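Listed next as C-alpha cells is one chain, alone, in the form predicted alone.
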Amino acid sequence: MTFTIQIENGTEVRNAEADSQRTLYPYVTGTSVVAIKYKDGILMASDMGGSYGSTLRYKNVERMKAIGKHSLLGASGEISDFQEILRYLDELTLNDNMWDDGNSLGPKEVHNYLTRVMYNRRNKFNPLWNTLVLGGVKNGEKYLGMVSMIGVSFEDNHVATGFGNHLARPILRDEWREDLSFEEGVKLLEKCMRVLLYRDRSAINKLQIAKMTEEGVTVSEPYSLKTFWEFKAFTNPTVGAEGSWLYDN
C-alpha cells in the first residue's frame, strides 16, 4: 500500500510517494513479567532490561504503569508499541475523566479494551508486538488478567508473560495461596524471578515489584536478588550429555 506525501522545495510543492511499513520483527524488547493476587490486592514483577536483538542494551526501562485509579500495566515485547498502548490509554482515560460523573474505569473495563485494541491491530496485520498483563482492585474485588499480542485474553490469580509462562507459572501453582500476606507475596516473586534471572538470557539483575490496592498504585525502587552461581550445573553443564564435545567421564 502507499501514500502521498506533499514535498516542499522553495515555491514549488510536488507530490511523492511512499511505502507505508509493518513492524516485521521487534527491535527492543523486554522479558517476562509476573504477577499474582494477593490478601490486599495485586502484586507485579518485572525486570528493567531492554534488549536490542540479544544485547542488553536497556538497563532502566519501567515496564509497569498505573493506568487510571483502579488498574496496573506490566508488558513485555516491543518496547516502543508499549509506549504507543500507553498513550492510547491516556486518551482513553482523559476522556472518562472529562464525563466528571463520579464513575471511572476498573480493571475488567480497561482489561477489555486492551483486548479489542490487540485483536483489531492483529486484524490489520499490524500488530503490537506486546503480551500486557493488566491488574486491578475496585471496590474490594481484585481483578488479574493478560492479552496476547493478537487478542487472546484470559483472567486468573496469577499470570506471567515471556519466560515467565514456562519457568514462573510451575512455581506460583505450587506455592500461590489466596491469602499471601504481602511479605510472603514478595518473596514469592523474587524467587519466581531469581528463576529466570538463572535461565533466561535477556533478564537482568535489576527489577522493580509493584503493589496495587484500594489506596493506589506504588512502585519500589529498583533493586537486585542476592543469586548463588557455584551450582555444579551451572559450572559445567555439559556434564553428563552425551555426544557432547564437553562430556567428561
Contents of the next structure:
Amino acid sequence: MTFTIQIENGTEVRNAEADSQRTLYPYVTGTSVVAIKYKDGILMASDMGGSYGSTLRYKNVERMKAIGKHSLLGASGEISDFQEILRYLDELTLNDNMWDDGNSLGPKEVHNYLTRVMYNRRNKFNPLWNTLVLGGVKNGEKYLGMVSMIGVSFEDNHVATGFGNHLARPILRDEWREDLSFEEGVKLLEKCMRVLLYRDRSAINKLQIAKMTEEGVTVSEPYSLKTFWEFKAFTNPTVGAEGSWLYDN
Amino acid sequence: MFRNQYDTDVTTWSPTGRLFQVEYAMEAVKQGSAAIGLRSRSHVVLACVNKAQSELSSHQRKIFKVDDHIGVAIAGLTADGRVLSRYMRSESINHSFTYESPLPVGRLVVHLADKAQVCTQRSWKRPYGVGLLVGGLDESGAHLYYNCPSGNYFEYQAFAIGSRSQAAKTYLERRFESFGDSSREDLIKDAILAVRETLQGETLKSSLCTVAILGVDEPFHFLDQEAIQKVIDTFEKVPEEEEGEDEAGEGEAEAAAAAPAEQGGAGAGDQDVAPMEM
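For comparison with the form predicted alone, produce the structure of the form predicted together with the partner chain.
Next comes the full complex, and the chain you just saw is listed first.
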C-alpha cells in the first residue's frame, strides 16, 4: 500500500500516491455525541448534522446505530469512516449470529473490538477519524464506553465527544446521579444538547435520543429543542460596545 | 482391526465407506491411560490416571489449563495433545485480548474439530492421535465436550476415554442423571470413584490420579494431593488392608467383583499394574 523512493543516503520518502492511501483530514463530519447511564440503562443523544467544513451541508445524518441486540454506537467525526465501522460491525454481528449457540456479543465485547480496530489503524498512520460512544445493557449490566481515533478507550457513567467534553460534561459532573429516571435522564441530556446548540457552530437543531435497556435498543424520531433568542443583548448587540454610539439606558 | 489395502493413506476410502487411518487414530486414543470428565450445571471436573513409564520417571501431564474458564484432559498421543492444547490456549487468549471476554467453550471446540478435520482430508497429513475432553463455561453454564481425531465433537454430561474407560463409563452411566444438580464436592467424589473403576482393583491413592475443577465462580485449578486423599479416605475404609478395601459408602456391589484382582501388598505395590484385560 505504501510506496517509497530510496534517496542516496538511504532515507525513504513517501510519494504523493502513498499519501492518498491514508486519511489525512476529515471531510464530512458529525459533531458531539453525549451519553449517560440512568436507572434502567443508557441514554444517548446526538444531532443529525453532517458538516462539510464550515457548511452545514447534510441535515438527515443518523449518527447513532444499533449493534446486535444489546448495543448502540454513536459517532462523531468523519461520517464515511463511521459507515465503514458499521460495515465491520455488521460482519462481526453476522458471524456471531451464525454461531446460533446462545452466546452473543455484548457491549463490552463490541467496545473492545472497536478499541483494537481504532488503535491498530492509528498505528498504521491511517486512522478512522471518529470518536465513538458505545453503550448497552446485557444481563442487567449497564455499559457505557468511548473510543477515540487514536485508540484511547475508557468506560464511565457519562461520556461525550468533541465539544460535548467541554460543554456537556461539566453539567453532567454536577447533575448526574445513579438513579435518574428516564424522564430525568432525557431532561438532563436535552439541557446538554441545548447548550451545545447555542454554542457549537456545527450543531443543528434536529436531534435524536436513543434508549438502551435490557429489553432492547430504540432510537427516537428526530425532533428539535426549544430555544430562546429574545435576550436584550441580542436585539441590540452593539449597545455599549467599543466605538458604538449606542448606550444602555 | 486387521491390515487391508485401503488403510495406507488417510485420503483413501475403503469400499465400505470407511477411512481406516482415522479409525486407527481413534485406536491410539483407546490405548492411552484413562481420562474422565463430568459436569453439573455450574462445574466441570476432569480427572485422569497418572501412568509413569517406570518407577524412575515422573508421570506425563494429561490435564491442561486452557484459560480460567476452560480445561482439557487428553488421552492418546500426549505430544499431539500438547500441540492442540497450545492451539486452544492461543485461540482463547486472542479472543480475550480482542473482546475482553472469555471465549465460549462451545466455539472453541468447533475450531478444534475443524482443525482435526483438516488432517483427515490432506494426503500429506495424519490425524491427531489424541482424544480431548474439553470442559468449560459459556453463557449458558458449564459444558463438557469430547473431541475425536475424526474431527467430530460431542457434548456429554459425563464421559471417559482411554484404556479401561468402559469401567468408568459404566459407573458414570449409573450416576449421570444426578450430576446436573450435584454439589461441587459430590462431583469431585464421583470423578475419583470413576477413576477408581479404571484401576480395576489397584489401590486407589492420590498419587495415582490428577483432578482438576472449574466452575461458574471458580477458575480452573488442580486439586492438591491432600484434598484428593481426603476424598479417597471418605470411601476407602482401611487403605492398608489386603483385600476387600474397595467398599464405598454407596455400597457398590460391582467393586467387589473387581476386588479379586491382586492387591500387591500395601505400600510396596505402587507400580504393580492389574493384569491387562481386553
